[in-house]
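Presented below, as structure tokens, is a lone chain in the form predicted on its own.
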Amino acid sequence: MKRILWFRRDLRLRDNPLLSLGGEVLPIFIFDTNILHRLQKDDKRVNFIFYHVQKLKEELQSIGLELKVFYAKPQAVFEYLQNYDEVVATGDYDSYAKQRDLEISHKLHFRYIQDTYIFKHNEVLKVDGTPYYVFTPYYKKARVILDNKNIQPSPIAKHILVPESYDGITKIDTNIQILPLCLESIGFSEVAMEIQTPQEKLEIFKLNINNYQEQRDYLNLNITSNLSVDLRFGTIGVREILRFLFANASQEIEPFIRQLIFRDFYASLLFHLPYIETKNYKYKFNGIEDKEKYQLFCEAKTGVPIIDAGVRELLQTGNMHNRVRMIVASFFTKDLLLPWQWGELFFAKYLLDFDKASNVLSWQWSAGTGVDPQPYFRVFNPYLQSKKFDKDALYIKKNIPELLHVEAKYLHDENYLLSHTTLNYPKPLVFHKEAAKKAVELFKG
């Protein structure tokens, strides 16, 4: 049998139940022009994803195998590629990649294989066969699966590999041609990235586990496992950080196994439920198309500290930490009354641990429009929020050098924000207190 192995959002040799696979292959990586042309160029996921398909090609190299590198729409590569028997890949569930491999089962036979998350789609359901919409009894029956689950790594088959050409990397449009293999071959150019493996984070955050339930929320104390990234591209796989926490069950696993299920929660959640992708859950209204309000937002000039910080943390790092996350949406959605959508794609277009099921399903969550149970009425206080994650403002003065003179206690008080000119800082954009009655108003109603 000849088959393509499809590498999408597992981008690593190690542990990777695509390479189970035997016979005659072609490991394959599609830079896809649907997805690279609405993104700008120095795209620090980009230059990421680069970075790993270069270190996979290595990989495969050190194991008698390839990777053909293309740069075209995936339908053009697989009109491209004849004679092969079937494709397999990871599964996505987003609408795009859904209608994408559907497109391509009708050109080739086209198989899934589970690596992206812990669970298939249909592996945690209720009884009755239906999904669930509250994670508690999700979590409950997760967990139990878990437990008898198989999370030992996947073997690498014996391969033999097809006769091809593997140098630089094949662009398909009018005509093909073979560009250098360089990220210029696709029209971005390389950022400045400290890149560390997976494996280095997993030992970093051993020491940090214990904490992890109480203290991950503080902004300073960096205890999060910062795996997201390598979670969405798939440089390392789910199971094996299962396996590196059940090896260490003597520490304070499961409040970091509960996230890791959460993240399988939200992407069941867009599974069964696409339509969220872009429409409410619940609640008719879907906030104001405000354009003003809008471009302050992104140019992190609403003149709330903790909100303007977040910003800048993401504009120039491709990363926000996971609390301040919940507090800019909370603050987008129910102070500025901003549509969820909106911030949906700022979010989109610049993390770079970007999931679109972990990226809707908690922008519903801070609109209060997803399938939580908690209604409307939940808004952060942004203020209160920065006061206590934040105490000595030292995030807010890390990514807002203008505000370093400005004693940490006033960058957490709203009235002496609004009644007092800070040098090159403009004053709050709304007063919290009124916008949050508003928005709780306009849900009511």
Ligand SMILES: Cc1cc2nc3c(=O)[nH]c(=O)nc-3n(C[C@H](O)[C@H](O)[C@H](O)COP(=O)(O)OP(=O)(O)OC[C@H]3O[C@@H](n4cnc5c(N)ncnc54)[C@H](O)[C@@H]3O)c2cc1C
Second form
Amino acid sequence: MKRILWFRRDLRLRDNPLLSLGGEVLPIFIFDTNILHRLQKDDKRVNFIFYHVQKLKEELQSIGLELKVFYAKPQAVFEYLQNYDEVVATGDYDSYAKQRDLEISHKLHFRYIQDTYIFKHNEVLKVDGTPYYVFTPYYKKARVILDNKNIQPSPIAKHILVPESYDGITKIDTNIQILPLCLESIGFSEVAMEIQTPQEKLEIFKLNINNYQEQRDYLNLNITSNLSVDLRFGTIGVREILRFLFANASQEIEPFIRQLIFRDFYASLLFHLPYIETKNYKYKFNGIEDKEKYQLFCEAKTGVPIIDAGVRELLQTGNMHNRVRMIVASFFTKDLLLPWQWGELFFAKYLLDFDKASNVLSWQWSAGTGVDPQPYFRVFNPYLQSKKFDKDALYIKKNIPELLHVEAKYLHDENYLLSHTTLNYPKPLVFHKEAAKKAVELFKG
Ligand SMILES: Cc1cc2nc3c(=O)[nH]c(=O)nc-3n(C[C@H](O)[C@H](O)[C@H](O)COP(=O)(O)OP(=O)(O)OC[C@H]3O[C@@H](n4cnc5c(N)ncnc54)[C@H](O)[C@@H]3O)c2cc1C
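Switch from the form predicted on its own to the form predicted in complex with this ligand and print that structure.
Shown next: the complete complex, the earlier chain at its head.
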């Protein structure tokens, strides 16, 4: 049996179940042109992936395997690799991934292996076999299953490498070319970014676990794990994180486990309700399409400091603190009254950790249109939020240096911002109380 091991959201050697089958194999990675063609040339995620593909290549060499890298549409790669018996890959649940895998399964036997999430999509179900749409009961059931789950590392089996030519990147379109193994070959440019190993992040996080629950929302403390990008691309497996947590069980690990289970819950929802990728789960109202407001939002010119600081953080770093994501998404859907789908796509374009399930479900949660039992009238006041979680406005000033000279208390004061002119910084685009009232009326229908 000759197998293709298709690395996708599992860019690592360590504890990778793809490597547990053994036999005659060809490990591959595909730079998917369907996806790459939509991205900007300085996309930070492509830089991150490229770095880890090279690292994976070296790691595989250490066990006698060689990663063959393609630049092509996945369908074309599998037409090219016809002499194999099956392709093995770990799960990917968004609509594009599901359709792509379905098409490939018509060419070649396709075997999924569970790795990306803690649970399989059909592992945490109600007693009647239907999926949960509410988090708390899902979490309770998931927790019981987790306690009895085998989360030991996957062993690496013995492999025989199928001979292929491995130089550089194989570009497949009308004519096949071998390109040098560099970012420029696939049309991207290098971006300076610091890449920490997930194991280093875990060591730092160890010092913060006990404070995670109480302090994770404070914008300047950097208490959270920063592991979302690693979970996204599988540079660490979720089981390794769980083993780390259980090994530190004397600390307050449960709030963090709960967040990991949240990630699984969202993936399971997207799997069972694929239409929620673009459509409301509940309520008809879906925002007002105002391109001018949207443009000002994208340029971080809403005049609300915490919102503009968040957007600037995202544009500059590819990250945004979770609390700020919540404040921004609420402001976007309830104050600016824009369709959540527009905000979701904006985040999708820039977030390093962009994950369809977590992003869509979090946006629907903020808009109040999702599965969450809390309805539309949950509206965050961005000024009260920033006063609470960024009291000294350090986060705001770090991201908007034009506001360095303004006293912190004024940056959380809507009336002050509406009535004063601040050099190089716009006045708030909307009056929060009025906008929020209008949103509640519109959602109520
Ligand atoms: C509007 C909005 C959009 C979001 N989009 C994404 C996204 O595209 N990709 C993404 O990974 N997360 C998304 N999140 C969830 C959350 O903001 C990030 O997972 C978190 O900020 C990552 O930082 P961390 O790794 O330090 O998290 P930690 O607090 O250390 O949490 C540990 C891990 O748990 C998971 N997690 C934590 N919070 C959530 C959550 N609310 N929902 C789902 N999983 C969670 C993540 O995998 C995270 O790495 C979004 C949240 C909001 C409000």
